[in-house]
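Shown next as structure tokens: one chain only, the form predicted on its own.
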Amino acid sequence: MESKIKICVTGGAGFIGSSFVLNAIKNHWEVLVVDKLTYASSGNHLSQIEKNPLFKFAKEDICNFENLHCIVENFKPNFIVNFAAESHVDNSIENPKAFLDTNIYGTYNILEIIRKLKNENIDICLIHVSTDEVYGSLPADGLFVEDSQYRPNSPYSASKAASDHLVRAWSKTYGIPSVVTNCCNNFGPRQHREKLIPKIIYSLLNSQKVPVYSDGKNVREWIFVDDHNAGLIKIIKNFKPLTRYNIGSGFEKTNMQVLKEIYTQLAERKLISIDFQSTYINVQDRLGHDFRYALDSTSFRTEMDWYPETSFEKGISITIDYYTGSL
């Protein structure tokens, strides 16, 4: 049964998407990746499976409705897993339109394609991969649950919140079978160096000071990318339409704690030999900077019998291996 599953993965050459694709192929599922190969994605992320008969690739932008419609109609997937997104908050502050185009209009295109094909008796389930940032900011305690109010505070999180609402509306109105997942911060191999953890690794290895917003006390929940995607695999195997899941690890870290962990591991490997206080510089805080994100993942863990298998420290070790060429 599982060998017959066909999945279209939008944004499948990006960081999280490529990890998902590699896991899907291990499950012997047929996978079509649709990706326009922006600066943050790369065909090299999938080079190890490019000759696998279960793998197909189409270079396309999800904002191009006609081309995307033809690709999906020809492939006839059972599932579309939508990772395609502009995701860097700083970039969204500088250029919000790109985020509205991809995250909102691109999601609309996917939903409309599923709706039109449904009318042709081609049934496709959608898993829409979103973020904890749609909920806004938390104080020092408390957790976001699936019913928490949306309070996005950046152009990025606002665009993802809008896309979540579109998925719900199309599902309720047109009967599209969908699941929305809101996940905490991912990290691991193949992440673009603009993101915090690879930026810290590259900066320290190249004797550059790490820019730390304000006092570095902002808190994020971190999950190793393969643990996140193992959860998505379980959703496909146990698909329940019109549900939402928070996917979190419980590993909350301040930005300074993240920096200290990476510094410690690099120093233990004798890859750096500088004093910790010399590794960073405090910079002006980001506009609209959320203080803390943290998710209650009880529903997801219970329904899917899932838990994160990779500790934060182990995940950092694997990530350092990748960026230093040891992996």
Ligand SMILES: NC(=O)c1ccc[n+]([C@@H]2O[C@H](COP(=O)([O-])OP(=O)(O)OC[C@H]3O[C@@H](n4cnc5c(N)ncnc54)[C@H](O)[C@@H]3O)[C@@H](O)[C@H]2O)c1
Given for the second form:
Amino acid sequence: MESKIKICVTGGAGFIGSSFVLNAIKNHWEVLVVDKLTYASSGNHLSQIEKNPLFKFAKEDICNFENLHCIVENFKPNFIVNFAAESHVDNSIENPKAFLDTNIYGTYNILEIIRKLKNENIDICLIHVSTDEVYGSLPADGLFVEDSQYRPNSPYSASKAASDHLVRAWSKTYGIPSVVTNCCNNFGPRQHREKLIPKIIYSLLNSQKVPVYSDGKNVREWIFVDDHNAGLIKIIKNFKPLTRYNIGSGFEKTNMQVLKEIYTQLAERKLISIDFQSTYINVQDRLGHDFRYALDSTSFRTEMDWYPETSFEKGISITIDYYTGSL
Ligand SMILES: NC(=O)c1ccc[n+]([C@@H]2O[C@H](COP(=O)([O-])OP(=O)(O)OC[C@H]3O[C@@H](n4cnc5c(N)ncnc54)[C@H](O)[C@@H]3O)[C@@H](O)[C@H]2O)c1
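What would you give as the form predicted in complex with the named molecule, now that the form predicted on its own is on the page?
Whole complex next, starting from this chain.
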């Protein structure tokens, strides 16, 4: 069964998607990446597998129904893993429309294509990759479980929440086999520099002050990207339709703790020599800024026999290796 797995990976040229694709190819699965190649995918993340016979690529927008339908119908995957999204909260506050287009309308297109092909006896399972941000914000304690209410607070999280609801509705109404995953903050190689961890590394290495929202006490749960993708690979191997999983590492950090860890590792490597207090500047808080996200991932860990293998500190070290060119 495993050698016949064919996966269409939408958004597979981005940060998490490219790491997933590299892992899928290691599993000897056939992969077709469909990606619009927005600014977020800059860096040619898939160059190392360009010539691999298991790998195919189509530059396409998931909002273009006809073209996407044609691509998927020709490839006949047994899975679509959907990573394609506008993914940066700050951008969603400045320009929400692009988020509604790709994250909602694009997901709708994928669902409609799967429905159409199902009627032609081409069966495709969907894994829709979503975020913990759909649940909204937590106080200092408590965890989100899969049944927690959706309370999105940013245009980004609202658009992801809407897409999760569409996936559920298409599964319930039309019998589309789907899994939705809600994962915590990812970090690792190949992430765009606009995101917190690459931004900190880049700023410190270039003697620029790191902008820290408000007092830097907002808490995020951080997972190393390969651990997230190892979980997605397990979902493909043990696919159970109409399931939602929280995927979290348990590594909760304030933004200041993240900055401190990167600062410490760069200083230990003698790549910087400034005092910590000079590394950052407090800036006005993000509009609607969620205080804390944290997931209860018990059901995923139990069902899939999964746990995060990479500690936060080790993951930061690998990420620094990547951004300093030593990986
Ligand atoms: N980064 C995180 O911490 C995190 C955490 C949980 C869930 N997620 C989800 O995981 C997915 C991937 O996130 P990421 O951080 O890799 O994002 P990313 O921004 O790095 O990558 C997104 C990819 O989607 C592509 N894309 C965007 N619009 C498209 C369109 N209309 N058609 C086709 N391709 C398009 C981009 O070119 C890019 O390659 C997203 O759905 C995001 O919501 C991310």
